[in-house]
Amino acid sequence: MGVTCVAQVPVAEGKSVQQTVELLTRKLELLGAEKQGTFCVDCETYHTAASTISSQGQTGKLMYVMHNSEYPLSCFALFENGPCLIADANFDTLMVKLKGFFQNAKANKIESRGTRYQYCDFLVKVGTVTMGPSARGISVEVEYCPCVIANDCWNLLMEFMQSFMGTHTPGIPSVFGTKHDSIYSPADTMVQYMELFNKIRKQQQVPVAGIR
């Protein structure tokens, strides 16, 4: 597990999500990157049960239960602006038993699925982000495998991302700001995916609000 940056790439003008994904992967292949299978990151949203809010007088909280195919034996539970719990894969069954406290917002399931590429010391994953049957956006995850300290390799990561993302190369992820010289962990990657998924959800809600 190296230092990882997760970013959203906008859909190219006049292109579909799938066509933009193909443009990105073609650039990677021209650089010399090789396909290394597929990946999937998914996220289900749980909200505090209404009975819990009314009985305890608390404000509702959201919790995101996430899986990453890179860590098939783990499940990640993240609170908004809070800690990330790493649990066994059967954590989902525990959530069913906790339905009196947390309820699944079923329509909110979102995932990113796509192809993994290896290029020298970099692992790149280009994914199509979907909610239900429709594609909502594009995610790019770039990992620099030999390093675990974000500050030591961010410039190198950015330089590599510019080679195939161009002007859509992201700025430094907010999660890096809290890491400084500490060791990067899988939980930091999941926080970045959570932020990206929430950003895409909000982008989808804007036109709906406009119609109303």
Second form
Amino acid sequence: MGVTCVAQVPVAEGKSVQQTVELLTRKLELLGAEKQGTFCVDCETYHTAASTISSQGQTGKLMYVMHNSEYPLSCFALFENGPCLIADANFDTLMVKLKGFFQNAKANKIESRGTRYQYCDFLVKVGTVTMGPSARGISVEVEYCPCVIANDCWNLLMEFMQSFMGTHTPGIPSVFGTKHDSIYSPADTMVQYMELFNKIRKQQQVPVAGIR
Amino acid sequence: MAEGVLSPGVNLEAFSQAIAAIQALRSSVTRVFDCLKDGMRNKETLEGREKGFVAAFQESLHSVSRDLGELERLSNLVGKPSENHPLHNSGLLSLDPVQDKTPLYSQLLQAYKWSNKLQYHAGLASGLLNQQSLKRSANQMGVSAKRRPKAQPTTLVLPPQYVDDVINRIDRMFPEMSIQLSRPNGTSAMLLVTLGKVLKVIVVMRSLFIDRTIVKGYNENVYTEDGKVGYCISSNIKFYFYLVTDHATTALLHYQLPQMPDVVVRSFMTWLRSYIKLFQAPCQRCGKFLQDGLPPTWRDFRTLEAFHDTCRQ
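Same protein, different state: after the form predicted on its own, show the form predicted in complex with the partner chain.
Now the full complex is given, and it begins with the chain already shown.
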């Protein structure tokens, strides 16, 4: 487990999502990266049930339950800006039992699937973000395995990302800023995915709302 | 030179006379034996026979002693060859009259000259090479070969308490580096050096000599199943730490000073500490972080600056 940066790559002009992903993977392969199977990150949204809101006088908070194929035995539960819980995979069945407090918003399920590449000590995962049946965007995850301190290797990560993402290289992720000198953990990666998914959901909602 | 060996004229004359005297002596000795062989001549009376034989024998013996006396007199005249020639007997080669066919003497002189030069240059060279005696190979050289058997027992057999002290002192010197000492296999110490949150290094010691180093990632497991520090586990993060291990091995070969092993350990640790900026320091030559997917893994032994493995030359 090293330091990871998750970013969104915009769809190239005049190209489909699939074509843009192919463009990216071809660049990676030219660089010398090796294909190593596939990966999947999914995210389910839970609303706080109406009964609890009224009794405690709080506004509804969203909770996200996520899975990552890199950590197949774990399940991540996150609140926006809030704590992140890492639990065993059967946490999902617990959520079914907590139906009275948390309700699953099925339509909001979003996931990113794609290919996993290795280049020296870097792991690169290029995925297509889908919500329901439609492809909504492209996610790129870059992990540098030898390092555990996010801020130590940010410049190095950025240089690597520039080599295949060019002008779409992202800025420093917000989780890096709060880490200081503490050790990077898988939960930080999931927070980045959660932020990315939220961003993609909002992007898509705006034009849809405009049509209505 | 010939004059010094044999005085000409008189002595050469004496030589030929002496040779003639030797010949005379030999013939007179032969006559004595002839006389004895022939025995008594056939004479009328026994008395006459005996008398004749004794007279002849006496006469021949006289001539022998006379010739011997003459030879002794001449041998004094000849004198001895002088013995204070610089090349001793080989100097006599210069007397050879046929120089052109067998130029032995001039060749001999050349050989002497070359051997003198060789000795001189060898002396200079050994003086120069001894100035580099900090290197490992210096021990194999002539002068320090005598010193070696003395130095080895003192530095190889150090009490464990002393080793602990030296390591503790180094541990206190570098706040960002923690050194954990254990002795999992007998008396040899094994150090687990944790450098910031960057990497872990397993250092196998033999007394105060560093025997082997293995570099691992900060988040990698360094313990074997029974809780000891394991030096056989290789790094999972193959590219990067494999290279650093390589460089660390180079470093421990570079820092060698058999007489002061604690200085060696200290300078090795100082060098190792420069890896604290492992992921933050760009290459001092090309200014980049990555080359072929690898960060600058090499640290210069003197300046401790970061370089890519391929940029360091």
